[in-house]
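In the form predicted on its own, a lone chain appears below as structure tokens.
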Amino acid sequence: MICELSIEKLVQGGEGLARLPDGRVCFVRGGLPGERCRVELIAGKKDFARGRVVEVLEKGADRAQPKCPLYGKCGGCSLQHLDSAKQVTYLERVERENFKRIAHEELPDDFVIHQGEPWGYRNRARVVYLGERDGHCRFGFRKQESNGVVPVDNCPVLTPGLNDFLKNAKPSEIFKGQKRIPRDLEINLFDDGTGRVAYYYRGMPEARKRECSVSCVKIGAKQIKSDASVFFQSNLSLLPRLVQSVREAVDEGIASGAASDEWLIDLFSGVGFFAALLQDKFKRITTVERDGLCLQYAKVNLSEVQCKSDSGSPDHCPGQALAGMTKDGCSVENVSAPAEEWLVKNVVDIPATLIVDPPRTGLPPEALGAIVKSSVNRLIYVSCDPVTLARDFAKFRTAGFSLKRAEGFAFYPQTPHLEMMFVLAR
């Protein structure tokens, strides 16, 4: 079914709103804000339905051209169809609204969006092998909506170091030794910000991996580690804000009292990112985090001296606790476990810092609650999905907490993904 719409406003998600003569509210696909649009409804329910534009039939404003090819096929960006220059403007009104429904307030009038360069900027991406050309390999991104794969030669999203990657990369070499190479296959790549690629798949021999998958990202002064197999922040050239962002609200908090330089407590660590950044700034860091992968990396990221197997892989036993002493007398201690259970189990007594990074899914209901009946009176909470953000927000505030800080981070240019980073005081 086919209808002509005009597009109020965007929202969460990056689709437009838009009514239909019944009154429900559309989610509109590829429309802007001000635009009249013959829509294509492809699905329905009670109370709303979902369309994508099939003509522009007004216009508006802050409408671009399309860089790539592929958009509208590829399932990676969704709105290059919005002038670059104007994305974050969009992002900012969305968000404001959404804190607003959710969470019954208002975001503070100094709340910014940081932003770096549109393009070019990705470092991390997930392809899918199709087999080989020329004596090259050929790669795609998975379509729109489907399990479906559409090829790809190039991609204006993605740093040069990745293009290059996807260009010259051969079959002899990123499966030396194999002789069965398995369909559909999805492979992880990572640039490490020099334009060396580090890359991933699943059943790829133990010696390619400790060969081929690791990396070591430098910000600032500071050397992290990792591999193409776990997860790490895609845009590398806006990270540093966030670290000094992040290294800003603790500095307020042990200066202001609310927090302690005693102790620092990296929740969902990860491998240790936001840990390693801060060492320098606390007598006793405990990381939580549940894979054990990461905890290996998080080990080596939190040590003075790098330390490795005779195969350059993290040198660990996952499943447990580590503990060390840096030679600057922090102690550090590794801890592998859910962080909603750590908290239940190990009483926070003194107003330690608190650092948060969960998954979008937010915070685990028993951790959320953990934390309320601590001795935490700051946390600093980092989100991937300002929803999830929102509703955590109005919990804590029901708790006694208030928002004292609030700061965006447009990692994903010409998508409706945003970070943000709060700062919670009661």
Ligand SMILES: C[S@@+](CC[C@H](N)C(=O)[O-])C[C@H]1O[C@@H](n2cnc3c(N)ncnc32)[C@H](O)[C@@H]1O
Contents of the next structure:
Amino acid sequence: MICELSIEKLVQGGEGLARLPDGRVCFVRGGLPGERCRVELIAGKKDFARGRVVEVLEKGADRAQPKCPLYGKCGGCSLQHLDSAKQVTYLERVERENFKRIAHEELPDDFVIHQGEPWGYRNRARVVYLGERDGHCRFGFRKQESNGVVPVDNCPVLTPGLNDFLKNAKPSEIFKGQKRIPRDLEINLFDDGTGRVAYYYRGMPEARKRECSVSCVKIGAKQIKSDASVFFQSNLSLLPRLVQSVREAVDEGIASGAASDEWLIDLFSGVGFFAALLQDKFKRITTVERDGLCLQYAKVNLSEVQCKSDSGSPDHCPGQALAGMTKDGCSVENVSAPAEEWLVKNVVDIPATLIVDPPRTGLPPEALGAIVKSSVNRLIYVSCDPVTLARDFAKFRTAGFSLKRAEGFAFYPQTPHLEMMFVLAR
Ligand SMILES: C[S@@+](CC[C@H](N)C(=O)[O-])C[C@H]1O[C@@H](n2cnc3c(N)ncnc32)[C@H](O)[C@@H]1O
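Structure of the form predicted in complex with the named molecule (previous: the form predicted on its own):
Let us now look at the entire complex, which starts with that chain.
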């Protein structure tokens, strides 16, 4: 069914909000505030409906021509119809409203969203192998809302290094030593910031994995070792800004006496990213991460030995290092366990500095409960999902915490996603 609707505002997820003649709310994919559109209704529920724009009848001032020919087909970059220069203004509005709706509180007046490049920023991607043509690999991205695949030659949000890989990768190199290549094989790609691309696919022979999937990323003077098979942030050019904000928040906490330099606890630590970049400030560090491979990297990243700074080659990176005492007297413990389990079993009885960076789902309730019961009076919460962040904040507030600082990081331009950092204290 097609109807004509007026888009009132943008909501979480990047859709436009309109009202159907029967009063129900309709979330419209591709619609912008102030626009009048012909909308195809694609799903209807008792209280709301979903639709997609088939024609813009009255165009909004901030509408842009999508740069990518795969817009609307591939599953990414659904906000390309909004002018890049205006995206942050809209995201800020959406997040202020979102926070008020979920947490019943205003984001601080000085809430700021840090921005980087709108295109060519994404250093991590997952592609599907589609076979060979003229000795080169052909790749695709998963389609919007389906498991189908749309072929891709070039993607404007990927770094030049990743686009070069899409164009020039040869099956004879990528699948060296591999007898059979499964259909629909997904490959994780990771550009370390220098254009060197590490890659990983399920079933990759162990020796090839060591050779091809390991990466070293330079953040300031520090080298962080990682791997295309595990989590790592996907906007390396804006990442130092997040690190700076986290370091400032840590300093403020220690200076105010609300947190201490005796103990840093980095929960959901991945490869020990934040802990490694804060190591100079603490006497004792604990990283907690569920994924065993991440733990191995965390051990390396928090040891004294570092990857050679001017070489991207994993051959130059050290092997696993044992946790223990570093040269400057910082005691390091890398734990492989669910964060909620570790928190319940380990009593945090000093006002430690705590960083949490959970997946989209937010903090498991047991983890949140254990933090509230501990001696932690101040925490830094990094999140890639403002909805679960607002939900968790509301629970912390009930336990006496308040919001001291809120910053956003536009890590994913052309998409409705946003990275956030909150500092909470009681
Ligand atoms: C958003 S990533 C953050 C990683 C790291 N802080 C970074 O910036 O690179 C979330 C991490 O939490 C891990 N994870 C997910 N659920 C977990 C849990 N219940 N306990 C511990 N780690 C978990 C994932 O494996 C992933 O590495």
